[in-house]
Amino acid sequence: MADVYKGELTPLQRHVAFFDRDKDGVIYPSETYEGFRAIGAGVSLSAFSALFINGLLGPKTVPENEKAPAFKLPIYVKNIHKGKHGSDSGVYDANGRFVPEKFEEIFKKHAHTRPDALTGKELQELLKANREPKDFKGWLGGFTEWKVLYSLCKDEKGFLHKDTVRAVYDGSLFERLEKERKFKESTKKKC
């Protein structure tokens, strides 16, 4: 196990962690796409978002003075903060700790319909409203983000509820998505 799994992680290097299937430190596309597998995406979105993420972030988390390995595009979990993006929510400060505030602003300002809840119209408002000019990479970086946990995890009516929010930032969401999986897959066979 990688010397960053010894001590106390981050919420954002949690939120990556589960990606880090070997858990030796470093997120190869191949982990990203088999945790993506893992928790219920289909093989174009997971194929796509392995290498979306692992070409946007990767280069941004390989440590100084190390270079990393031509067209492997390894993501350091003990570097993810570098990688944070502009037009965020900033609910990861710059270091990738939560802040709580900004988690509740989210819904404050944006959840019209129900207080612990975003609609798709809603979500599209959070993103225009965090929009820094001329961030392409982050808008787009946002809206990905952003519109895989609304597809993955939207309810039956199209609501994306706060406390599945609150488990991405926090890391507990994507194990929790893999155990349901697991679990329907294994009720399937039973039948």
Second form
Amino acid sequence: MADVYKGELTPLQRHVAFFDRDKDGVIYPSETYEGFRAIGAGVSLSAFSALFINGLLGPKTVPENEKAPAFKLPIYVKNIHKGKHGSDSGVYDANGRFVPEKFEEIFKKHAHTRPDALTGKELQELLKANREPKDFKGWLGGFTEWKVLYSLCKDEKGFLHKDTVRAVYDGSLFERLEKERKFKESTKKKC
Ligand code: HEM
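Could the form predicted in complex with protoporphyrin IX containing FE be given as well, to go with the form predicted alone?
Time for the whole complex; same chain goes first.
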């Protein structure tokens, strides 16, 4: 197990640790792919996400003295805070810690239909409100994070629940989704 897992992880490190399947402290595209598949994403979304996330975010996280080949697109869990982009919600601070006030602000400002969930339209409003001028990479980053979350986790009425969003920020959501998927598959086989 890598050193990063021996101390306390920041919430942002916990957010990505699920995707470090072998817990060596580095997430390769194959692990991002495997993690997406494990939570129920299809082949195309998983393959696209692996290339997109590792390609754009990985290089920002590589330690200066690291000699590992860049073409392998590694993401270093210990430096994941360096992968933060602009036009985000601010719920993770610059060091990857959770900022409760910013989290509450999302729902105070944008949850108009009911206080504990967001509709697709309200999510769109959140994304627009987070946009910093001409920060195209940040827009794209925020857009994909929130849209993927919405597509995987909205309920049958199209609501994205506050407790689901909270679980994204502490990383527990991904483990829950994997367990749910495994359970569904095991019950399917029995029938
Ligand atoms: C299904 C998988 C994933 C979903 C649904 C997801 C969703 C999210 C969401 C909703 C945020 C909050 C953005 C904000 O506060 O505006 C976020 C932040 C972040 N995610 Fe993920 N994520 C996923 C996988 C990953 C993976 C695999 C990585 C990298 C290994 C990653 C790295 C990050 C980083 C660095 C941030 C901080 C962005 C910032 O605050 O600037 N995520 N993610």
